[in-house]
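Shown here is one chain on its own, the form predicted alone, set out as structure tokens.
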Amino acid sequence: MEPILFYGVPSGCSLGAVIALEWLAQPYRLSRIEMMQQPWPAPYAHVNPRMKTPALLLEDGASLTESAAILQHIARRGGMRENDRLNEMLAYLTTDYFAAYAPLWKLYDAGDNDATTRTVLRAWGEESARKECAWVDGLLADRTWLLGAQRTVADAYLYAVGRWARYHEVADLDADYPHLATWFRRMECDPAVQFALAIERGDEPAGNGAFRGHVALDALRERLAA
């Protein structure tokens, strides 16, 4: 069977992992994991016992996990060799960008917590990501795609976690993020994107034909326990 990528919603980083696979064009399949259900699929610890998405369970029954790994594994499988910048890139996004949001993700479950707490949260959180989007925004007044010329597995990541600046609503982008505001159109015409997009809905887009459809936790239980 192809590779199967777990994928949580809503809202989840691993979006990153289903871009980059549209846009390498094999054979995959996906998995879907209802993040704020809980508790998780108890067959899910099988793949990530630490039960985070995204995981990719590969065709010889190994699971990986951890975005950073699992893009660089999708690169490897469309020719890219790892390479120092793109590592350097994709270990930027998936701790100091992603690690920027976690006060704002922190208020979003704090639910009733008292007024201070909730200030102090949501000041914490937009310094944080206002100054990881200054310094992307930075990186994209010169190039097209984070690493120059070409997209790589780093752009579909940042589209994941990046999107998050909208959601929490931490900046105008156009107004003080320009040239990520301008990379963000770029992605959103971008197939692969709007694939996933409506995927992480629960529509049922065509894709460009690699995605072989989903898979039941419950139908991996025999692959899993072996």
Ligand SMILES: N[C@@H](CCC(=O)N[C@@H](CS)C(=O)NCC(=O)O)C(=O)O
The other form holds:
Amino acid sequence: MEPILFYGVPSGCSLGAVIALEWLAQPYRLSRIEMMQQPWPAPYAHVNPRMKTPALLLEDGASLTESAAILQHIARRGGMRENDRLNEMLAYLTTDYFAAYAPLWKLYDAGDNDATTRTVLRAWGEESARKECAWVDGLLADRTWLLGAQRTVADAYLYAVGRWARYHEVADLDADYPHLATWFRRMECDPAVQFALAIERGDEPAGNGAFRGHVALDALRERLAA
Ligand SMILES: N[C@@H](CCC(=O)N[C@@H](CS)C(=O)NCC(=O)O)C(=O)O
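For comparison with the form predicted alone, please write out the form predicted together with the named molecule.
Zooming out: every chain and molecule, the one shown earlier first.
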């Protein structure tokens, strides 16, 4: 069977891998994890014992976790060679950029925090997220894509985690980070981005033909137990 990407909703970082798979245009399937429904289905532990998305189940039955590894794997399938700048950018985005939003996700997940905790999480998250938005905005000031003239899987991933600035209402992107806002508009014209967002919404868009449909985790029990 084709590789299967497990992606999480709502607003998961795994959207980046969905976009990258559409760009790759080689057959793949998707499996959906509703991240707010706790506990997650137990068989998912065979895919990723850390119970996180994304994870990519490969043709040989092995599963690959961590966005940076998955995105580099997809890039290599597309013929890209080892690339220091791509590795550097993915490392930055999956660590410093991603982690900047941790206080805001904590606030989102735990609705029963007291008022002081909520205020501290909000202020901390806003400050750290704005710092990273400013960094990325600066990078995009004189570039079309994150690494220069050529679009890479780092753009796909930045779309997934960059949108958290809007999701958590961290800033007015147009006013505060105009280069990032322009890059978002460029990405939103891309059919792969539109496809990935439709998938997250629960639609069944056709895409470019590489997507071969969803697979339920239950249907993979035997394969995962093997
Ligand atoms: N280091 C991992 C982080 C993955 C991660 O934390 N994913 C989030 C969604 S963006 C998740 O699965 N959260 C669910 C949870 O922590 O319960 C990666 O880069 O892939």
